[in-house]
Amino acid sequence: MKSFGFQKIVDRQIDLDKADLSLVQALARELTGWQRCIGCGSCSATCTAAGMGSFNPRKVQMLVRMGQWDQVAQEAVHCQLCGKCRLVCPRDVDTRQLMLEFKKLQTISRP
């Protein structure tokens, strides 16, 4: 058979009702404002990180929502924690601290 050059992608689809998202519950109670966040993408688009590379706070807060605590920890390191995301959070979501907790998640082992 001749080859074209595509090749079949691996699903991606994430099941949630498999997702271990007990840590999703954990922050939600220890951090009560994390739940207010809309996903508008403001704390993104003011982040410094962000310019200077492919860091996304939006996304990490989705991962998470989620239960993709790998991608999190690898993501979350690019944080700087300069807390400009927090200034202009719409929604008062105090994101320097959820960032400051996901930086967190690289020391817990995860299964």
Given for the second form:
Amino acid sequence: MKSFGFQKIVDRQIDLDKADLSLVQALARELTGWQRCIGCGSCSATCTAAGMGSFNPRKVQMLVRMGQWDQVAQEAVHCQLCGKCRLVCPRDVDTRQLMLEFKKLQTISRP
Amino acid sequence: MDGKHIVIVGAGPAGLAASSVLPRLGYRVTMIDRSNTLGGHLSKWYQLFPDRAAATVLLEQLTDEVPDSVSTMLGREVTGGSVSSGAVELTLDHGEHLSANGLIMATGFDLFDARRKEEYGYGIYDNVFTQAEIEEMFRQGQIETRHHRKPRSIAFLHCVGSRDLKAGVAYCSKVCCVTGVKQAIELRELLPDAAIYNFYMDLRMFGRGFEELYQQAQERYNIRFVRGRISEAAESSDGSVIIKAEDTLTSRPLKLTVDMLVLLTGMQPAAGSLELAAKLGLVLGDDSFLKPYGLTQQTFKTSYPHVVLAGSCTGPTTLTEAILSGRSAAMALHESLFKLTN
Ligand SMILES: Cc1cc2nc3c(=O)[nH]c(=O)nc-3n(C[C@H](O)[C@H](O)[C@H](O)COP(=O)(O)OP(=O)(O)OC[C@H]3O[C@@H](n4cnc5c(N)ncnc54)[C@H](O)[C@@H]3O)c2cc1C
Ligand code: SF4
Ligand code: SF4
Ligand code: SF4
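Can you return the structure of this protein in the form predicted in complex with its partner chain rather than the form predicted on its own?
Below, the chain from earlier opens the complete complex, with every other chain and molecule after it.
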């Protein structure tokens, strides 16, 4: 049976023309090191929280660069702050500290 | 010609290439290597990328080109010395001294000690190997696990001790990507049914024929490329190795059990070369390799007109580059010695 009717199409495109990249600059003033990430996935492979759901610290790093703050804030809640990501990163990124910062973003933007 | 004396430290591909040029220009040449064989690392390899040429054939060509007049000292290490205007004094490990008018540093590289990346278990787990050990197995014509079994699955890990700030190494070692692809293909030929994986962060296929080799590995040899760095390895009770990574292209964590894990270890400056450089007053880069005058031009020159650098003592090189730079460094030295006296 074919179903007819309307369907809401969610736009998955990253619109870099509209993305808020000012926050990236603000983040760069607050924290250093995260710019070095090369997306190798070591953090996601070892992450305590990633094993249990869809949380993915590497992807969060990438969303930051694309100014996708809503998604960053939603994701960061899942981090358990265990710090394993830090041990394995070849570019010496303190992902745990980033997540801590993004958890604050959550409380500020969604009271 | 007045028969000026030139010492070449290192009889790897770069040193051999330099030593084939200088006697023909009238120089008296002494070539020293701490190993007992000629050829440096080339003497350890089996088939070369990208065309799988036999390493033994190249080594033979390089050594054949060295004139008989070159005095070769094997099993002798240069441990110290000094450079003054127009002269070089070198000290060898048995306390001997050598005086020369010119010096070519061709001390090459050492492989990164994989034990330093403890999370991969090299030296702890039985079935974790380096690519150098795989070359040796190819030379012996036998690929087997530490328990003398034919492996059914093998994973290569790229960038071990390269591009790793935790290991204190920022640079890329340049040849390990294509070596990993070459070895995967060679393994496939010996093990038609095995599962073969390459875990990489980036595949750097810069040379002529390299990208084509990668494409062949995908299409013709059924090598599985996974874009993700292995975060850790563990040993299971049967001696196989369990690895964890993220498949970053599907954004999912990944677990895999393999019979062999092969670490593609990077290049670092040869042992003792830092101390030797300090004694001779040669400058090191941030990467600890010897630093030439320029990185585009004058890549053989040092601040001394009569001391030049050749091959991988200045950073990761292919054989092609090591051989070319050996010849070029010899010519650069000839030019500056000629200028000094004329
Ligand atoms: C696994 C692997 C596979 C490779 N396969 C290929 C390939 O297929 N094709 C390719 O183009 N390149 C390949 N390469 C790169 C190639 O091995 C190098 O480019 C080449 O060996 C560099 O030559 P070299 O003379 O500069 O240094 P080396 O080969 O390292 O030789 C240096 C020599 O100096 C000697 N020495 C060092 N210090 C002293 C001292 N103080 N006193 C006396 N002697 C000293 C050492 O004993 C050594 O013999 C490969 C590299 C690796 C790691
Ligand atoms: S381990 Fe480091 S470099 Fe790799 S994806 Fe995570 S933060 Fe980026
Ligand atoms: S600190 Fe957070 S992101 Fe890092 S490994 Fe632990 S749970 Fe994952
Ligand atoms: S050549 Fe490839 S494996 Fe070697 S350090 Fe560079 S990126 Fe890593």
